[in-house]
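Take a look at this single chain in structure tokens; it is the form predicted alone.
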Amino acid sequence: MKRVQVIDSHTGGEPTRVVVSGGPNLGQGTVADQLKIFREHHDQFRSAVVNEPRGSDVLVGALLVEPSDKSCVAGVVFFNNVGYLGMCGHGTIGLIVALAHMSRIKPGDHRIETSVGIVTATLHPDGRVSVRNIPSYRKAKAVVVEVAGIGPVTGDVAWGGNWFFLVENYGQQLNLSNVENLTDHSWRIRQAVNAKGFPEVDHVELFGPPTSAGANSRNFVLCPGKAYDRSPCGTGTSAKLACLAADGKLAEGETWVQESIIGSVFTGHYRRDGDNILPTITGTAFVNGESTLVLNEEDPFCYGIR
């Protein structure tokens, strides 16, 4: 039997899982070389650690690993029930509130290194989570894709650590009631996007009017598993910032506050770099468990349910 120590946490309802021990010896390398020795060689612990019987399709997992930049007090692997992700802003904020309830870290800035870039992340005295995430961009604008048994679609394709289709008409009530076929509209939206010349895209956001006072923008985001993002999306903030930038707006500096399907927010702003923005992105987060998973070869269910 093989024994892996994990730390559970929600950030904004959306739940991240940290590896703390017990996974898979990845390496001295950066940790975009680790996630491609994981990917290729530990895809089955991946889906142990997140997939039922275990885990659930919303559960994303943090792997910490060994960091090659050591100005990082840690590097870490993000992952989901289908693949990995580059970045993610929501379990990036997990993962400094289970570092800070281990007491390896205390309230003050630490860089964290992700396998598309390192990201600084400051934890505030009063709990709260800001990450400075990688450069954001909109790589397209209104781009207009022909969706089966819905016509045609505009949106933007932006990046903010993983691939977005960013879109603002859809004609579909924004609310949890109708999380149903807002998951069926956004897959499909993400086929035809795919089949458009965008493959890349695996993440669909849905835009509409805020409930909570004080947002700026309520959305849906359907994850690449088809689970959505009970978050705002942190990942997915940013290339909201991108498309704002890029449009004129929202000025740098401006505070955006962007509340998700639940109702819970996180508020976000950026400054320039370029072409590109650099956004940070602030949330909260709450341990909600200690355990140790226990992966027994002789259980037909040992790595998942895949």
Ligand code: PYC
Second form
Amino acid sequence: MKRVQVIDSHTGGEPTRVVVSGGPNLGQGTVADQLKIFREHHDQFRSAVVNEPRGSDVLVGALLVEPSDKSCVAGVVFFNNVGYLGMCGHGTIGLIVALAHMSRIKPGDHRIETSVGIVTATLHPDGRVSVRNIPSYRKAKAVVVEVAGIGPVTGDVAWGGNWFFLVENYGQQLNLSNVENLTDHSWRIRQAVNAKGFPEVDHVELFGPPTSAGANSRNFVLCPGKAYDRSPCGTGTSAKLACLAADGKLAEGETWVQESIIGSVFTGHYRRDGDNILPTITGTAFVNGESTLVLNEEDPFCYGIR
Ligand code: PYC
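How about the form predicted in complex with ligand PYC, since we already have the form predicted alone?
Time for the whole complex; same chain goes first.
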């Protein structure tokens, strides 16, 4: 039997499971190198941690690893029900709160090495976390795709640590009672975008008017494994800031308040960095579990339902 220590949290409703110990040995390379070894040799561990019967489609895993850059407090590989994520905004906020919960860090700035670059997370004394994300940018504006059963849909392709297709004022009700419809639409949109020559896009983000006072926008974000993000999505909000900056709709330093499909909120702002922007996303996470996963090879679903 193998024992795996995890700390569970949620960030604006979106869960993160941090693997603290019991994970595979991924060597001494960069986190990008370690992700490659994880993917090629230990993918069943990913599935064991996040898939049913221990997890669920919505769960994002965060494997704590040794950073190659020693100025970092930790390295992390993010993963989900179907594969791996470059960066994860809600997951980084969850990771920081989990590290504080374990008394490994105190309020202040903490550098974290991810597979797509180093981010700096600030743990504020009141428990909020701000993540200075990697450089983000818009790759293509107003791409029109013909979506099966829907018709033409226009959106932008942007990078915020993952690849997004962002659709403004989608028109569908962005609320929980419409989630099945939104999931179906977003999945079709993703297939059309991938077929149009953007195979890298794996998240679709639909925008509409906010419902809470003070918010600028509400979103629905479909993740690569067909689960929707309960949080406003940190990398998706970074991609959104990149598009707003490129369109001259949000000034450097100005605050953007992004509401999720369940009404949770991230605030964001950016600094310019040449053709890119450097987004900062702020949110709150709560630890809601400390547990030991047991991996028993005799269990036919030891490595999850795949
Ligand atoms: O917060 O960046 C994020 C994220 C990506 C997928 C789920 N959450």
